[in-house]
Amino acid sequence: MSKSLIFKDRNKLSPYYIPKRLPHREQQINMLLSIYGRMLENIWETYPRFIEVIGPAGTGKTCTTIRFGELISEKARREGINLQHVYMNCKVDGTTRYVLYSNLVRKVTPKISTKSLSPEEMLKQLIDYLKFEEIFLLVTFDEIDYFVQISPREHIVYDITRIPEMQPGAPIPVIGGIFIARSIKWHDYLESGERSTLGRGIIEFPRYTSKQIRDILADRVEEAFQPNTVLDETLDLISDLTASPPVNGDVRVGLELLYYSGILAENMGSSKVTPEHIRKVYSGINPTITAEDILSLDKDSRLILLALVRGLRASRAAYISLRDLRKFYNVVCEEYHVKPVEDFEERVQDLIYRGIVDMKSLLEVGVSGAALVDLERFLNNLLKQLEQIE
């Protein structure tokens, strides 16, 4: 394969890539370090601290928390302390206590079998293991607002914040928990006791401004593109588009615009990524649904979304009924040779909770976050790639 004239390392534009430097999030990292870093001074005598990281989509909450986890673990190691930061995404790692805690234990150690344990027993065995091995643990629960909406009876906040009460008077090797959400509205789904033990430790992540977005994208351009490939005017345009409605500062969208504009420039034989490439990519989408959103779904939910897109295109309406959606879904399942899921309505509700699907009424749903043609093409290509892998 010949060397790309545009890209140096396109993986640096992935939403899953965590850069070493996070422009305009130094304050949030320092706040986290000031809270948990001081606990290292007398680690066995500290009590867990529970912090909320709050901000709209695409404001760097996940990147910042994961990077902080790396920094606090390195700091602990230099002081002779074995500290693990474990990142849990509640959309991916489980929407029940049992599955979530099982995955938490698995990420910490393979030495504990969770097959016959209750959620409470998993936590107890995990704490016993940490104490025996002299390992300290800090856990981040991302998408906690999604979890409490879809599983309101699974009181994980109660479990986690009351870990010290499992062994009263004894030192606890869990130094804290970080809960990431888009707003504090998730408190509405908590019981009063949970809200009380959670406390009010909140670190806010405001939307990025156009200038801040430009700084972030400039860093990524240096890592991802060949030198002098992306024009200054191109960065200016992406930054302005990303900072304005409907994107509203979601830097993930800015990264996707950079990526797909680079692909377009490459396919057109251009040696530069120009503002015109940005305009062509942006005109085809209303980018409030990102590739990351789609990739976080399992195959059955993607098929339901594909069925919804086809149903909306066929009806030329803003919404279709659940009954019509089910018909299109059955056709899509036949096309992809899979059996329709039994929990169809629950999966539609999940897509609504994720913000991918809009609900007009209890019986009508639609999609407003992306152009239907582009979304259908993306889903079709994704499903074909998955078929090849499987």
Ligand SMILES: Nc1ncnc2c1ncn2[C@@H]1O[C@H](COP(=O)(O)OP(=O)(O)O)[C@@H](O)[C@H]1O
The other form holds:
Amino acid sequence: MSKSLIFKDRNKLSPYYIPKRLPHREQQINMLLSIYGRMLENIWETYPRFIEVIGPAGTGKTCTTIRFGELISEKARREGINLQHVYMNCKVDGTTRYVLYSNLVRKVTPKISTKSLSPEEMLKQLIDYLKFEEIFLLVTFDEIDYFVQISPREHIVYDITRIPEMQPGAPIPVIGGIFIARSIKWHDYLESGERSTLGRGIIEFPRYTSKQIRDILADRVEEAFQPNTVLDETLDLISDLTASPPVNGDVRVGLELLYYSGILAENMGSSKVTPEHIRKVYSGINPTITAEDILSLDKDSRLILLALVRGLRASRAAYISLRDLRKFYNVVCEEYHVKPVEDFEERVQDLIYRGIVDMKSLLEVGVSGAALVDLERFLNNLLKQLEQIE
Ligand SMILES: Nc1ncnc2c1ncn2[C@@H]1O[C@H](COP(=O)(O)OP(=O)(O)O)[C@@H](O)[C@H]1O
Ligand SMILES: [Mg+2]
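Following the display of the form predicted on its own, present the structure of the form predicted in complex with the named molecule.
Let us now look at the entire complex, which starts with that chain.
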């Protein structure tokens, strides 16, 4: 491949890349460091602390917590303490305690086999292992609001906050848990006992302003683009679009705008990324569904979404009925040579919880946020992404 005139390293725009510097989140990182850093001084006699990280989509909750996890483990290492931060994403790592804890155990060590263990036994074995190896654990549960909606009977908060009671006596090898949610509303799904053991430690992640988004994106432009390819006014426009409704500050959308505008500029043979490129791309993306959302779906759910998009295009409407969706889905399954899933309705419900699908009634199923943008362009784009289902 010849050298791109536009990009230096387009991976730096991926939603999974975490830059070293996280502008405008220093305060949140310092807060976490002061809470858990202090515990390192007295690690053998410490009690776990539970913290919530709360803020809307794209405010840096995930990347800040992961970066903090690296910083604290590094700090511990320098002090001769073996501290592991394990990051669990409930959307990816499981919506039952059984699956979630086996993934947790697997991330800590391959030495414990969770086969035929109950969730409680898994935690117990994990604690025994950590004590024996003198490892301290800090665990983050991201997208916990999604978990409690899908599985209101799986009381992980109860389990995790009760760890000190499982085997009384120091040391307690779990020094804390961080629960990440979009809003405090996730408490509605907890039992009152869980709410009280959780405590009051909340770190807020406010929406970024246009100016803050500009600082964040400017760093990325430097890493991802050739020098002087992204004009100042281009960056201004992206930051403004990202900060205002309907995007409301979700940096993920800003990064996608940068990425697709760069691709467009490249395909048009332009040597600069201009505001015109941004406008073209912006009219074709859906500010409420990002590439990351789609990547987090399994194949069957992507096929259901593909069927929905096909159905909406065929009927040239913002909504189709659940029955029609099922018909389109059966056709898609034939095309991809897969058996239709039995839990079709649960999967549609899951897509609704994820904020991807919008259902007003059994007769009105649509794609979230689709009414806000040029539906035709948006569906075309989504279709292109979905049709890459392997
Ligand atoms: N302060 C920041 N500095 C640099 N990049 C950021 C910052 N905040 C968010 N991002 C980027 O924006 C994207 C979304 O952030 P993320 O942490 O996933 O948000 P949230 O978990 O709150 O939805 C990520 O790709 C991340 O790298
Ligand atoms: Mg996140």
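Definition used throughout: the rigid core is the maximal C-alpha set that superposes within 1.5 Å between two forms. Positions refer to the first chain, counted from 1. Note that this is a predicted model, so its numbers are computed, not measured.
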query: Exceeds or equals 2 Å, Cα of L362 between the two forms, core fit; finding: yes
